[in-house]
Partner chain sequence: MIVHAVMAGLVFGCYFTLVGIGLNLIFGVMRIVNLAHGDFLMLGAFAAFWLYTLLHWHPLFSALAIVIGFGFLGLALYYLFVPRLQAARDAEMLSIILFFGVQQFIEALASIAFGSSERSLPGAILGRGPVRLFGQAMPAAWIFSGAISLLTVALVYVYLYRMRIGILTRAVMVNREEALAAGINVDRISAIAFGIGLGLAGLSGVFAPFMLGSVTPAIGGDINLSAFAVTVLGTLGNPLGTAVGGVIFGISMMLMQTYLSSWANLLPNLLLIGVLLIRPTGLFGRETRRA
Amino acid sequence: MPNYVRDFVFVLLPLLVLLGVLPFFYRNELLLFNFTIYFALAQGLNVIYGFTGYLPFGYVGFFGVGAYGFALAIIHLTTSPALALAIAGLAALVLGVILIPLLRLSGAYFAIANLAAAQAVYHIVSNPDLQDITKGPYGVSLANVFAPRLSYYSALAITALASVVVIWFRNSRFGLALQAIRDDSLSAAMAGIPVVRQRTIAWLLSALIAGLTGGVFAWHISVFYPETAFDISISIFALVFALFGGATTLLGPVIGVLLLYGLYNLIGITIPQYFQLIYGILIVVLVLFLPQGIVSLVSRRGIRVP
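Show me the one chain in the form predicted on its own?
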């Protein structure tokens, strides 16, 4: 059985089925929705960080643009939610195209520039002078399209899309080329790999996933503010989830979300002071002893991790 079929059948499909049936048994649909969008965001960040090495601290910029793209399509164009989701993804792609020059940077310079770009978009959206267009700092309300169950399953479809992209990257020549570029871009270019084109495709796919996730987020919660859609903690959570489980794998971000976001909901809300301590200790232990994430405990033994 090919690896990509094995990854889909034994990892992705059971996860999708589980998330698909849980709303019928577990009534906290908002919690399930949050798990689902973090699965999608962690995989989307995995696409750009895991396979290219670019660390986008401003990844939330694509998420926020997607949320506002969806909202403005509903408010000003009175489109259907499905078309508004497509516009959300398109808005994130446009921002991704605008920010392509950032790929000329690397390391901390890229991370800081990407974060600055996200903050610039946030300040544009929240500008009171643009209230007639973006509603400024006063937030948007989409109560007329509120559909929690439908938006949940739409988020699940986006999670599936993000995971399929990761499966493709892991099991295709395209993904291998990206990893070669990540490890040594000069040698990859000398071997005939189109470095700029490969990075750009990964960048735009990652932006599309975040934009679609932001759009379905806006649809599900219906009322939100700029500081909600552009909250930097969204980037940080997605990044930590991907790194904790193991980047460049399908299973790693899933493990990261289940363990860390599960831990957050278990103790972080009720006793946040202990949660911060435990979270900090986990991250320090990860960086010191498991820089490749939890899945490296298995991969070190020569076992292939999906």
Contents of the next structure:
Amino acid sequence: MPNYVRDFVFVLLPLLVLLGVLPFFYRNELLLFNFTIYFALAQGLNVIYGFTGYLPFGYVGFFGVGAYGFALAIIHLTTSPALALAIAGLAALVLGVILIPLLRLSGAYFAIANLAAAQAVYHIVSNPDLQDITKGPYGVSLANVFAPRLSYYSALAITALASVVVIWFRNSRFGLALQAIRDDSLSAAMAGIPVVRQRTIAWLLSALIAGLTGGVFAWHISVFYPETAFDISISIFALVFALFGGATTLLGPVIGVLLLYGLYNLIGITIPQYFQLIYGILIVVLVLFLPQGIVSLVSRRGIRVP
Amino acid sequence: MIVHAVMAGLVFGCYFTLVGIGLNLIFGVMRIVNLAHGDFLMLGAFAAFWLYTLLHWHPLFSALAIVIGFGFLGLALYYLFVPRLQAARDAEMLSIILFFGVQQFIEALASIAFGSSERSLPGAILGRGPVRLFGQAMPAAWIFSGAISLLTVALVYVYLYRMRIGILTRAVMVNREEALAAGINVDRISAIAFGIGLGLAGLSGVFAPFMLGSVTPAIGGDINLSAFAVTVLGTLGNPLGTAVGGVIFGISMMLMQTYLSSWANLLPNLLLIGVLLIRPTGLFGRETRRA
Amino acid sequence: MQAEGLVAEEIEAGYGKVQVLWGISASVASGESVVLLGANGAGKTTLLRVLIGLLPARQGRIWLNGEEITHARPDRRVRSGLAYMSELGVFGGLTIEENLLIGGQFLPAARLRRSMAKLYEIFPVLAERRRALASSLSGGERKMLGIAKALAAEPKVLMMDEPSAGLSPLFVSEVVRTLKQLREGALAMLIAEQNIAFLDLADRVYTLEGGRVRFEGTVAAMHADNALHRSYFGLS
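To complete the pair, please output the form predicted together with its partner chain; the form predicted on its own was given just before.
Expanding to the full complex; the earlier chain stays at the top.
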């Protein structure tokens, strides 16, 4: 069985089936929805961080732009949710294209610039001067298209899309080339890999995933504010979930979301500070002792982790 | 009005230099991004607040205590994290994530300990009434904080350029491997630089209530962005370039607040992105970027 | 074990899974000049990096003046009288004076001043421009500064990695001339080179190939070995 089939059958399929049937047995649909979008975001971030090494601290920028793209399409253009979702993805792609020059930056510079970019978009969207267009800091309401079931399954579809991209990257020459670029961009360029084009494709795919996720988020929760959609902790959660499980793998982010977001929902909802405290310690310990994530406990023994 | 904005910008520029210089020193010496810089500043602000509220310590007095206390905290944190971090393959990137964890930890601890309400100190502690500087009236607290900032930056200069240990520190900044080969105890130099970096963060926190308004445990993130904007403007890894970055930042902030106040909070972000895109290595950086 | 000088015994070292040095034994005694001759990739730089402590030895032991330093930190080794000039040699962003100061960082202030004054006498080019940045110097001057910086600590053993690298033949002979002046006295020199011009200095030679010592002996003995002679001096 080829590796990509194995990845699909043993990891993605069970996850999709589980998330697909759970709403029929479990009443807290919002919780399931949140899990689903974090699966999508963690994989989307994995696409860019895991395979190219760029650390997108401002990943939430694409998510927020997607959420607002969706909302403004509904409000101003009164489109159908499906079309609005496409506009959400498009909006994130546009932001992704605008930010392509950031890819010239390396290491810390990229991470910081990306964070600043996300913040800048947030400040623009939430600016009271733009109230006529974005509703400024007062938030948007999309009660007329509210469709919890449909938006939930759309989120699931986006998770599937993000995971398929990761499976493709892991098992194709394209993905291998990306990793070669990550490890040594100069040598990769000399080996004839079109470095700039390949990393741009990964960047835009990653942006698209976050934009679509943001759109479906807007659709599902239907009332939100700029600081909800551009909450920096969304970036951070996605990043830490991916890292904790193990970036560059399909299974890693899944494990990360299950364990950490599970933990968050056990203690974080009631006393967020205590969760933040544990979370902070966890990140430090992770970086110091398990920088390759949980899956590295297995993969360092030479076993292939999906 | 424009003269006033520029003058106030200069005063704030001195202060923002102080905010950024510790971050830059640590990056310059260790190639480590202390993403918790703004949170150490926040801790400094709270320390000054409590020292004043409970013990009636003058901020100048608490500043001294805080520099020393935070310096030792920095030494401890250095040995706890940095050598292990630097052994990793991509230390710079991992440092961002690690110190993000530290940031979360500090923020959580501070909000558990202090609650989320805003704390501030009356500017009158540092001097009454407006002070005229080149014909421009400004709150005495601004002038006081700006002067202390200027003095501190001058001391950092003396340390780096006039003292033997500072020259060794700059050697490590120029080339870590070469510094090791020249027999410099890079570990010790780095630990001291880390201590100074945190001490400077704490010190800038002492004056935050006067310059930035009231403080809450959550201000760290925003201050980080300003600190990064200042350091990147003045070249990451070049502590004295920070002074230029600080002044540019301070003046443009004051101009924005005077003429375009509703967009003022966009400034640090746009400055950061703009400078990075035009000159990725900062205004005074050498071209060292890899492909 | 000889008391004065540097002794390395059965050194093995490498980077990651790649082993570079395969049991190298070499020594340089007080007052002696030794040249490590070898092509690029023979392991010269790696050996010097192990000796100064930038790279750990996986096997073998190192002594400096009779004291074992196999596991000592680089700064301890420098303090005990070992000096190392890398191929780069200087801190470009620092002034000439600061470079010398770094070289002599372990000396007490008065002795450091004397040491620097002496170096400015030997290298008048540097004396004229002590406040200039090292990066503003020419390639040859930079090598001089590198040598001066290494000497500032008044070392017992001076190790140099390719002092000829990047220099035109004219400057190479100038460097060789300078080093000849330094041979008088008790200073031990270990020079890693591929340029045979440095053999003029050598009391003894080691040739390195593939991380192993192929030949050890005097320059005269080297000339006597036909195969060696051909590979290093050509057919002349």
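Only the largest set of C-alpha atoms that superpose within 1.5 Å between the two forms is called the rigid core. Values in this document were obtained by computation on a predicted structure and should not be read as measured data. Residue numbers count along the first chain shown, from 1.
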Quiz item: Would you say residue 282 moves its Cα by 2 Å or more between these two forms, aligning on the core?
Solution: yes
